[in-house]
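Coming up is one lone chain in structure tokens, specifically the form predicted alone.
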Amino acid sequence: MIKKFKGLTFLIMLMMFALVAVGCSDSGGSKVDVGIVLPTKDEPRWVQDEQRFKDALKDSKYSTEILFSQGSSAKEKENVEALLNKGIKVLIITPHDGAAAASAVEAAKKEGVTVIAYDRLITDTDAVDYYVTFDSLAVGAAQAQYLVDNAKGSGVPLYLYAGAASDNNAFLFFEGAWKVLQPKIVDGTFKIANSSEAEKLKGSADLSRDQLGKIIGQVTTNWDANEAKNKAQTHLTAAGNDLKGDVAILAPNDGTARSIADVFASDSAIKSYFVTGQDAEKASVQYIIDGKQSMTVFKDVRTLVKDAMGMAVDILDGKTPETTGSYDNGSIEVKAKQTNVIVVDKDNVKSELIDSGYYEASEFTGLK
């Protein structure tokens, strides 16, 4: 009777443990064909992106997954690592620092992963085969030409504002921009009013990446609404009334433009003001809607999201992708597919936002 016994315990804890490795094989073996990294989910503009990449690949035999690194770095490099571990083939990447990111992608490449950047590069590495972007020089010098177009007269104070100096397209941005401000700064059109880095620099039209990195750090705003608001702050505190009146704001997103743009609008030395952005944010819209702030580039996120996944798709496939130019990452030449943008104000809102989808009439007011 006890042999007895001990078979069927040896036998019932044979079952168990066939359970749980059946189990572990199961949680283990869901794989993941795409893998995406995404900055942050505190910018409106990621959210959205996470739903449009969703919906791109829900009617494909292929599956997706998609993280967050919420502006760290060493999350982005575990998210890499977590996704890699479900088998992915295409990682796709927003990296939070250019640089940072190298070692994330480096990893995934060991494993015979192909790495695209999505809408920021990654630099300083070569394990990085594609980059799907909007073209970062157009959208500094739309910003700048709006500028530059709606200038009255001469003498303009311009205030001047960036994006994280660790973001690569915050260079790009502001190279762009600075192109096209610069001659007009050399003419009179405009004068400096809140950065002497810049105002040492403004007779050369071409700066190098030191030189901008100098500008940049003195009028960067991070990416963050709130170091915008405080610099905007700190910038007309310290300004005389000659660096007041009708002024031109270089703004270089939505989310920056509508603190600084706020910042402004409470000063009563300040007479009227045109400040830029980029990526038609919802809020901004309604604020361009109702005069707060002059202009967006639209970045229409989903052609972007279509060619990034398209690519991916390819590379599934085994198609080579198709490609429209390149970018220097500081290692090598990654081959690039470029994006248009289009300039939005009150104008043209309704046409470009509303009348093409990209937004419902119903969620701005006053819209015409």
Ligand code: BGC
The other form holds:
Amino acid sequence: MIKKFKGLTFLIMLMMFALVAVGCSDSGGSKVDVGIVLPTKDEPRWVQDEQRFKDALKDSKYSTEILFSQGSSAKEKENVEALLNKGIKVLIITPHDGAAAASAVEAAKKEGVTVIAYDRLITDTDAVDYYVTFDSLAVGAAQAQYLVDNAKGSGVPLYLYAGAASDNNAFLFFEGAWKVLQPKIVDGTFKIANSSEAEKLKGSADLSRDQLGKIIGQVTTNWDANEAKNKAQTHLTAAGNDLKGDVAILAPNDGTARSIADVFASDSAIKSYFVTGQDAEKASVQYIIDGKQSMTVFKDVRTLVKDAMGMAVDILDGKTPETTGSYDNGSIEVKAKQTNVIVVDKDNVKSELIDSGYYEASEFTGLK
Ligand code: BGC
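Would you generate the structure of this protein in the form predicted together with the ligand, following the form predicted alone above?
Shown next: the complete complex, the earlier chain at its head.
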């Protein structure tokens, strides 16, 4: 009995030793300098960012690791912790939920890691050092301007859709769009078709975050193509013929634009529609070529990746990264580097996206 117990103790000790040894060799063998956390693989936008990071990192002297959070703040926190265990010095992170990510980046800050918010701001925390972003107000303004430029006559039914309320960008996109649309609602060019909250607020060009939140809450897609499709179906079922015919649709991004466009295209009382998008996703580029999506806002991810990695390398080299402005995240002013965006429709799709080398012509059909 005693002998058996001793044998067991020895076995347990051996196992513990093995575990410790594995642990050591793991963290020793796979040290990472820069950790990158992206929100989900379910949207081509972020898979593209991963690819562009990989392309940019080929010749880097620093090691990196990219993890995806699959639309879960809990998974995101685990990812950050896993990267902290690998000794990262810089964390580049696109939060799934801008407020919920605060605790993950606070954990990183505690370890002395420099935090760079990538594309989406992390809100209500002082644990964000830098923000690299596109000009998101300009994205919304460009979408709205496209609808204004293509509206014929007056009383054009306007269908509004927004991104996820947990994403600070959804507010910026909508705010940028509203500033352009609101005067055109007031002057009768557009009539709001699907949002009683927007209808209530149509007298004000400047909306508070709360007011924006009310409209977004009503017309959110949650960045989910299926949710967008269901909402569009519900809206068209409820709409009378006075809200059909030639219509304008503010869709927040390409993924939601394609599914909303499909719903509108299949309604025989819709004679024509203009629908916006953003991201220049391949599937939407094809939709634009085919005349099924009107425009997209091209955000050159290569620039964002270059800026984020440039910052990370500066930090690792002991230099202070260059910034061009700042964003209020509800707690502090976060130093930011901002990139411009480009409107793409069927007239310039070839020059902006193919001739520029962003995509290959062979990836599309019917390109002229
Ligand atoms: C990004 C968009 C993207 C959306 C949904 C936003 O924060 O800026 O490019 O389409 O999230 O993932």
